[in-house]
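The chain that follows stands alone, in the form predicted alone, written as structure tokens.
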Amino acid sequence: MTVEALAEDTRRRRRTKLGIVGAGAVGATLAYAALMRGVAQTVSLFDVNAAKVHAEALDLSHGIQFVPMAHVEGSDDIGVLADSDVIVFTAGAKQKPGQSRLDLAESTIAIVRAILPRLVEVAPDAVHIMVTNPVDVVTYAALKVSGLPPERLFGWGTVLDSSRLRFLLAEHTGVAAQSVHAYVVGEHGDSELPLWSSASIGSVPLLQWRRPDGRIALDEEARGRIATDVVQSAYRVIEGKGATNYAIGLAATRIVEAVLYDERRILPVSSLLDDYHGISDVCLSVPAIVHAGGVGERVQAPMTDAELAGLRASADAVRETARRFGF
């Protein structure tokens, strides 16, 4: 790293502090990621369980001398938070095996109607990132609770979707998953699709990649196959250890880094939508330009009308959850 570059590492983590509500197994890893990656000078936990909070906190702050210098606290008082530069909300009820995100609605918003305010208080300047399910509902109720701008409040959305979906496909073709581009859009949750027509590996349409012996690669069936695998990954994890919370830390963190650093990544986050290939008034995962005040203009991904018929079928799964709650 050059001495510039240096100086401009040193620079933006002296001037960030990243708030965490929720000190259980989501908040507590994200901490850790963020440590780990130099994220932010100021690491901040809140949660009502000061036992809890206080014990992350200590945990994580012994290892300190392994990671880029960083300050960690933790606590039950909400001041804890105050001006922090993004705040990742993860405090929410805990999905059970079986149940489906959508299922968690009703806990989960009663907990951000109690906290959200109280947020904005302390942090008004902070950019807000949801990362509690059904994200999507959630998401839409915090900004209708808020009254936050809807560029300073989005949710992590398909982003780790997104990067199962990697996974799984340069499994398949035996390639790094780094070289893999492709997006999953939609509700984070069953309704999800892939947008198989723009994905790609390397320079290569991912419908056109062959095997070693000239075969298509990717045929119905395998997508198909692949694209359930990527929704029932989560339950799978939770059915085996309780929780999903390594993957959810890292993707959270990435998209930290996206608004810290004012990195301009196109980032598939749920954010309200304003006539986005005609859908309005709806928090949905569509790839988004994420930058230093949150997310901003939404790329308009090319779709088939299978796609655009898929989406438009989730954005109505998502309304109809979000209707129920009086949203």
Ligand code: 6V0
Given for the second form:
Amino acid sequence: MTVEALAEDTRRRRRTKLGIVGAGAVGATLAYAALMRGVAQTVSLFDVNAAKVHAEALDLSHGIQFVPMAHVEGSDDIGVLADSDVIVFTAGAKQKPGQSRLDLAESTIAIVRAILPRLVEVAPDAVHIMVTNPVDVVTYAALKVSGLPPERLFGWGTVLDSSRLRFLLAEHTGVAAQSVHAYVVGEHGDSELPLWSSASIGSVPLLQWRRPDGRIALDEEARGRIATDVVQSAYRVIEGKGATNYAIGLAATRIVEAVLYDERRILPVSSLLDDYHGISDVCLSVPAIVHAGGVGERVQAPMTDAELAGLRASADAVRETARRFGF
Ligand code: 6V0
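Now show the form predicted together with this ligand, given that the preceding structure was the form predicted alone.
To see the whole picture, the full complex is given below, headed by that same chain.
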């Protein structure tokens, strides 16, 4: 990077404001990860639990000396999010052991109805990223409630699931997760599916990757086990510690950066589809270009007939839940 480019990058970071709705396990960890990476000049937290949001903001502020220049604020007044550039929505009930993400829909949709119009009022130019589960249904509901254009509001989707998939494939093949290129698409939930046919390790198609003894590394049995592991990952973390927070905090920070710095990264976010492989009018994760305006072009990933059938089934599952809640 040239000196001029570095200076411009620093200036941009100084002007930016990240707003976070919900200062729970996910919201507070996102704030922490964002501060560590120096994503924005101001990180603002809003939560209905005044004691909790003030305490989180204070705790984070006490560490400000050790991170790139930033300011943290927290309030139970939504005005604290005024003029945010990006707002990440994490308010909602926590997923309890044994509870599916769809079970959470009713309470979270009520929160969306109550808060979204106010958010649009205080931060009219923000890009909104939904994290609250069930994220695909919540994203669809939020679009309807807010009337925002579909590119300006999208869901965190399967970015974390894809990162879990890459971690497991990296473990299985003995290469770095950063060298694995693979996407989980569909619902962030039980009907999601990995796109095996287009995945690769380095420049080698994943299905052709061989072990040192020459055998194919990812036969059908191994792929099935890994796909199940990806879906079960969150449940296992929740069973052990009551919530998932670190990976989602890091992953959410990545997408915030893609928006704030107009990075045009391809990320599997959940957005409103319009004739994506023939699928329309449902929010679902597919690889898409994320930039300053929010979510851009959905990348037409090549799919086998079985993968396409899986994506269609996932779309039906999400649509059915949305319909159950009047959307
Ligand atoms: P948490 O720790 O219970 O925090 C939720 C916070 O939201 C609490 O502090 C509440 O006080 C607050 N809250 C509730 N209602 C409101 C409201 N009306 N206005 C403002 N704040 C409110 O939950 P956690 O942080 O663990 O999870 C939050 C949401 O993220 C849940 O829906 C999770 O299921 C979801 N996650 C989504 C993931 C994804 O990959 N999409 C991953 C992890 C969690």
